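A lone chain, given as structure tokens: the form predicted on its own.
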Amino acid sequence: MNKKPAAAVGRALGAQKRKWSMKQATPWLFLLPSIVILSLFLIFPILKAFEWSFLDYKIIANEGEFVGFANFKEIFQDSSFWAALTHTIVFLLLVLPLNIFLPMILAVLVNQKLRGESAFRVLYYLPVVTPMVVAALMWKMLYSQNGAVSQLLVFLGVYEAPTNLLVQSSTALAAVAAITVWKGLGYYMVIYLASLQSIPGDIYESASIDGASALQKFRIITVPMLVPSITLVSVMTIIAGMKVFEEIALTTGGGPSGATTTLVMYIYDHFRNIDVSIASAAGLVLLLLSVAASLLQMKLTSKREDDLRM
């Protein structure tokens, strides 16, 4: 047998193997920074919380005794946990419909061929890039007794005297929810705007020829075509609503009298008191609730998408 051709074939196979190896490794090299960051700041903390939730962990001594489900039993018997869960659900019910429909209406309006439409898009997106600290300070001034919101409510006859909504137990949660809706308005509007611009214009022209009004075209064409975006906005709102923290911490701190203490504030308070086992158990409950709520919402909206395709 001639050894030279065999050696050449071997070198060619080796080069091809190295080429394929590099080709397969390249995507993983690009993903590596994200994998490292996710592992450090997401997966590792979740695993650590899972471990601590089954221990009576003393963080100062860095040791803990296995207690099984005792931490979960304790939080389920804690009335403040159920109050925090109720506040979280109410907050979500306030924010979810507004986050779905207000950005949709804004997107439809700025999608019209009007003069200055770019200026409107920038204006509506401005809250998204405003730091939450700045937004919270601004809204605290607006909600104060001398602020514009208080004066407007007096002018409309809702209150006889200027009232700070953030210090009233009956209105504080709704007032914080309004800040969340305002902050996310532009972000969700951009999502709807991208979907609107993918709808073929001849569909609207055909509807106009058939005599459909603007409202009928919005209901029959626009809303069904936006169902995938509605699904995305719903899931993002549910996840953000379940873990709402910054708005509350910067405006009410969970008060007044615990009226704005949500699940994340409940977890934060326990961590601040170095009760890490209870905080970790509550964190896992919050994670499971967020996943369950998101899956339920995705199932409901995907069923709606299937109905539209039929």
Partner chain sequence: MKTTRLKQQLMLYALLIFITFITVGPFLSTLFIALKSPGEGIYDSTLPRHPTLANFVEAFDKANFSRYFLNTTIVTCLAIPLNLLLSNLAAYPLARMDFRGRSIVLAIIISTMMVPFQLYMAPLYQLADALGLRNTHIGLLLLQVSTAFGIYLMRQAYLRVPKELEESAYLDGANRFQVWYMVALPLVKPTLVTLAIFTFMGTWGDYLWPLLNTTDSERYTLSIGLAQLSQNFDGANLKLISAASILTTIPTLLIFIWLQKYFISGATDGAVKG
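Positions refer to the first chain, counted from 1. Quick caveat, the model's predicted, so the values are computed rather than measured. Take the two forms, superpose them, and find the largest set of C-alpha atoms that agree within 1.5 Å; that set is the rigid core. What changes on going to the form predicted in complex with the partner chain:
- Residue displacement note: residue 70 has its CA displaced by under 2 Å between the two forms (rigid core superposed).
- Residue displacement note: residue 34 has its CA displaced by at least 2 Å between the two forms (rigid core superposed).
- For residue 45, a C-alpha deviation of 2 angstroms or more is recorded between the two forms after rigid-core alignment.
The form predicted in complex with the partner chain, contrasted with the form predicted on its own above:
What comes next is one chain alone, with no partners or other molecules.
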């Protein structure tokens, strides 16, 4: 009499337990393929790079001794590392103001009520969808002795004879930075455009009634409303700029005489020389810088989302 309900309860519990464990397993079944792939081809190599940066690792022999912080010490004593870091910072300082202001101006222009504004948006976005390899080669042609940029500089009286900006130490980094800015114009324009379109039109109308000029409206209304986008564009530019590679590798290759060797080019050069421990240690330094910038972005982005929610 007593046993029967107990067994029933037991069965029910068993069923519940089975159901429960199935419920536990389901999310992991969904996640399994990605976890396997990401562990193998992303997380494992990242951990390896951490390990190698503390070893005197020989990739061909596939072994290396633990050397502590010796690789980092070597990097920090290497003048070409500091040169690379300086070039990275100079590159960022060249790109950052241009990335903040030029796309903003473009966004304000195409946000006007005019015919064909969507066509202009598309045309300004074209460089964004162009493969970087193609963009780099197109600009390499424009910069060449007979190319349009060199000719234009003669026309403007900057140089007396056509000069390739990419082969001069003093101008090469700026010339590469111009490619990066050109490629990103449309992308950052769209980010600004999204915030511009969220500014209610009646603010402008009441400003017009109060007699504000277009420039005043831009300064008093538009720019303050765009501050969240400005911070976003800045942080994105810093994160992307620290990793700049293709446009340098394909136009100057880090030259002339190291003038465009950034942190990433420094890592790449060491990798090519099979000096993977130094490359890994320098990669770790780059990671720390990226993390700092990314954390900043996350903080700003989440703050922005909070603002939107309010």
